[in-house]
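One chain is shown next in C-alpha cells, namely the form predicted on its own.
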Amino acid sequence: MKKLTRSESLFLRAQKVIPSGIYGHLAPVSGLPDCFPHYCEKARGHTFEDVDGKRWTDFMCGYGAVLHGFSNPEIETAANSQNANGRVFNQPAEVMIELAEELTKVIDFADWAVFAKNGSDLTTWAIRVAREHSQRPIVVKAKGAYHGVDAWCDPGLGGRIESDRQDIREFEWNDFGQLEDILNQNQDNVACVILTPYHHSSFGPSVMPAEGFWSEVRSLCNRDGVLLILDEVRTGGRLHDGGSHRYFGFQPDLSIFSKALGNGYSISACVGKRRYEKSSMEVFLTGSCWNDAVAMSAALCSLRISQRDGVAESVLRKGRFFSNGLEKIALNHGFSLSMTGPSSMPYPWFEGDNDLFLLQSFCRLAAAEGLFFHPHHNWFISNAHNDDSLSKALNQVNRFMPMLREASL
C-alpha cells in the first residue's frame, strides 16, 4: 500500500472537521489533485514550498492577490509596522484615511473610497448603490463573469431561489447590440451595468474587448441613466497602475479592487464619483475586522511600490516574454497554443482542446518539473518573476514537451 504523502495525510484529516476538506476554488478537484499539493508550508518571491517540501515555481500568486511577490520585504515591513501598535480597534486607524486618499489619487475619476475584506462584500455593495441611486432594480452582467459568491451572481446552484435572480439580466460578453436590447426592453428599470474589464471565464479562454466596445458601452449607460460598475477584483494592478479602464481607455462609475491591493493581506476598496457619494452613504457597509489597519498598511505599501516602480507595465512585459516563449516552444513541438488575455495574466489554450485534456496533461509534465500551472484558470505574473526565472521555466517546458507530443498522437 502506497504511503500517503503528508498533503494527503493533512487532507483526510481535515476532512473530519471541514467539509469537503478543502472547499471552493482551492478544493483538489478544481486542479488537478493527483500532482497538486493541497497544502502550502511557506512562501518568497515567485516560488512556494508544499507540506512535503517540494519546491515550485508559482504562476498562480495566490490566484491573482500577490502582485509584488510572497513575503515582499517592503510590505512585511509596513504591516509589522503597524501590528506593533495593533490592528482591529474600536475606531479606525489613521491609515484608512491614507490609503483613501492614494487611492484618490492614482485612481483619475475616484473622489472617494470605502473598505472591506473581500471582492464579494464590494460587487454586492456596489449594485445596491446603483439601485439606491437610481431607484432602479435590474442589474446587467456578462453571461459566465465572475463577481463574488453572492447568490445574484455565484457559480453554483446551492441554497439558491429563484427570486435571488429574478433582476440579473446577461448579455454575451462583447455583443454590444444584445446589451441594448436588454436595456431597451428594460427602459428606466436598469440600475447598473457591472463588467470586468475583459472577459475571464473558467474553463475557457480570456476574451478582450472588442474595438470599441467599452466607448459604446459607456454611451450607452449615459444615454439610459445607468450606473458602469468595473469589477476590477482579479485585474487591479495588472494593466494600469491607475486602474484597467486607463489600459481599454473609458471611465467607469465605480470601480471595485481586491486581490493584489493588500499583496497577500486581505482588504478590498470601492471607489467612486462624488455624485454617487450621497447614495453610498445610505447603503449601510460594515464588518468586525473591515477596519484592520494592517491590511490597509500593506495596501499603501503596495500601491506607493506600483507607482514607483511601474509595476502593471513591468508584469506585462514580463507576461509577453512568458507567454510569446511558450507559443514558439508549443509551436515547435507541433502544437498550436495561444496565451490569452492580458501577458500579466494570460490563459493558455490548445487549438481543438474544448475537453482540456490537452492542457491537463501540459500542466501534469509541468507540476513534475516544479512548475505551478493551472489548467481550468488564468495564470497570474508577480514582479518577483524575472527573466532568468521565466527563461529557467521556459526551457523545463521545452524538455517535457516531446512527452506531451507523444503522448497526444
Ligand SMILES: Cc1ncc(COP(=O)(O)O)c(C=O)c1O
Second form
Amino acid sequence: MKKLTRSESLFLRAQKVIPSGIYGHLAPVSGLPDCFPHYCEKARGHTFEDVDGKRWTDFMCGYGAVLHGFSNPEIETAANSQNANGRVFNQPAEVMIELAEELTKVIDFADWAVFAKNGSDLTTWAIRVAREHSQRPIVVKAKGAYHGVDAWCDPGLGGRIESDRQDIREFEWNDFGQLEDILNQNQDNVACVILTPYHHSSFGPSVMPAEGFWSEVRSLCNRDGVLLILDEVRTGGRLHDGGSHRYFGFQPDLSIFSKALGNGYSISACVGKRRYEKSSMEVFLTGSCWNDAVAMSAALCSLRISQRDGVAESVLRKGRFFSNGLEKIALNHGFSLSMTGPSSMPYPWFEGDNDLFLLQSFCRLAAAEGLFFHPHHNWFISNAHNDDSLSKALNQVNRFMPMLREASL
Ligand SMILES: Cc1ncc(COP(=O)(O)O)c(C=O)c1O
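Mind giving me the form predicted together with this ligand, seeing as the form predicted on its own was just shown?
Expanding to the full complex; the earlier chain stays at the top.
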C-alpha cells in the first residue's frame, strides 16, 4: 500500500475532529486533491513550503489575502512592534484612528471608515446601512457574485429558509437593462445595489464591465435614490491604490475591503460618504477582537507601502507580463488561452474548455513543477514576484506544454 504523505495523514487526522477536515473554499475537493497539498508549513515572499517539504512558487496569495508577499518584512515589523504592547485591549488603540485617517485620505469619496475582521461581516453590515438610510428592504446583486457566507448571498443551500432571500433580486452581470427592469418593478423599495468592480465568479472566466456599465449603474442608482455598494473584498489594492472605482472611473457610496488590506492579518473595512454616517451609527457593529491593534498596524503599513511603491500598478504590470507570456506559450503549443479579468488577478480560460478538464490538466502539470495555479478560482499576483520569478515560471510552463498537448489529443 502507498505510504501516506504527511499532508494526507494530517487530513485524515483532521477529519476526526473537524467536519470535512478542511471546509470552505480550502476544502481539497474545491481544488485538485490528488496533487495539491492540504497543509502548509511556511511561506515567504512569493513561495511557500508544504508539510511534506515541497517548495512551491505561489500564484494564489492566500486566495488574495496577501498583496506584498508572505511575511513582508516591513509589515511584520509594524505588526511585531504593536504586538510588543499587546493587541486586543478593552479600548481601541490610537492606530485605529490613524488607519481610518489613511483610508479616508487615499480613497477619494471616503469620509469615514469602520473595521471588522472579515469581508462577510461588512458586506452584510453595509446592506443594512443602506436599508437603514433608505428605509427600503430590497438588495440587488449580480447573479453568481460572491459576497460572503451570510444567508442572503452564500453559494450553498444548507440551513437556509425562504425568507433569507425574499428581498434579494439578481441580474446578469453587464445587463443594465435587466437592472433597470428590477428597479422599475420595485420602485421605492430598493435599498442598494451591491457589486464587485468586475465579475469574478468561480469555475469560469472573469468578465470585465462592458463599455458604459458603471456610468449606467451609477445613474440608475442616482435616479432612484439607491445606494451603490462596491464589494472590494477581493479586488482591493490590486487594481488601483485609491480603490478599484478609480480604475473604472465611477464613485460608489460605500466600499468594503478585506483580504489584502492586512496582508494576511485579519481585518476588514467599510468606507463611506458623510451622508451615510448617521445611518451607519444606527446599525450595530462589533465582534470578538474587532479592535485588534496588530491587524490595524499591519493594514496601515500595507496601505502606506501601496501608496509609496505604486503597488497596484506594479502587480498589474507584473501580471501583464505573466499573462501575455502564458498566452503566447499556449499559442505556440496550439492552444487558445485567454487570461481573463485584470492582469493582477487573472482567471485562465482555454477556448472551448467548458468542463475545465484542460485547465485542470494544466494545473496538475504545473503542480508537478511546483507551480501553485488553481483551476477553479482566479489567481493572484503578489508584489513579491519579480521578473525573474515570473520568467522562471513561464519557462517551466513552456517545458510541460507538450505533455498538455499529448493529454488533450
Ligand atoms: C468579493 C468577495 N466578497 C466578500 C467575500 C467574503 O469575505 P470573507 O471571506 O472575508 O468573509 C469574499 C471572499 O472571498 C469575496 O471574494
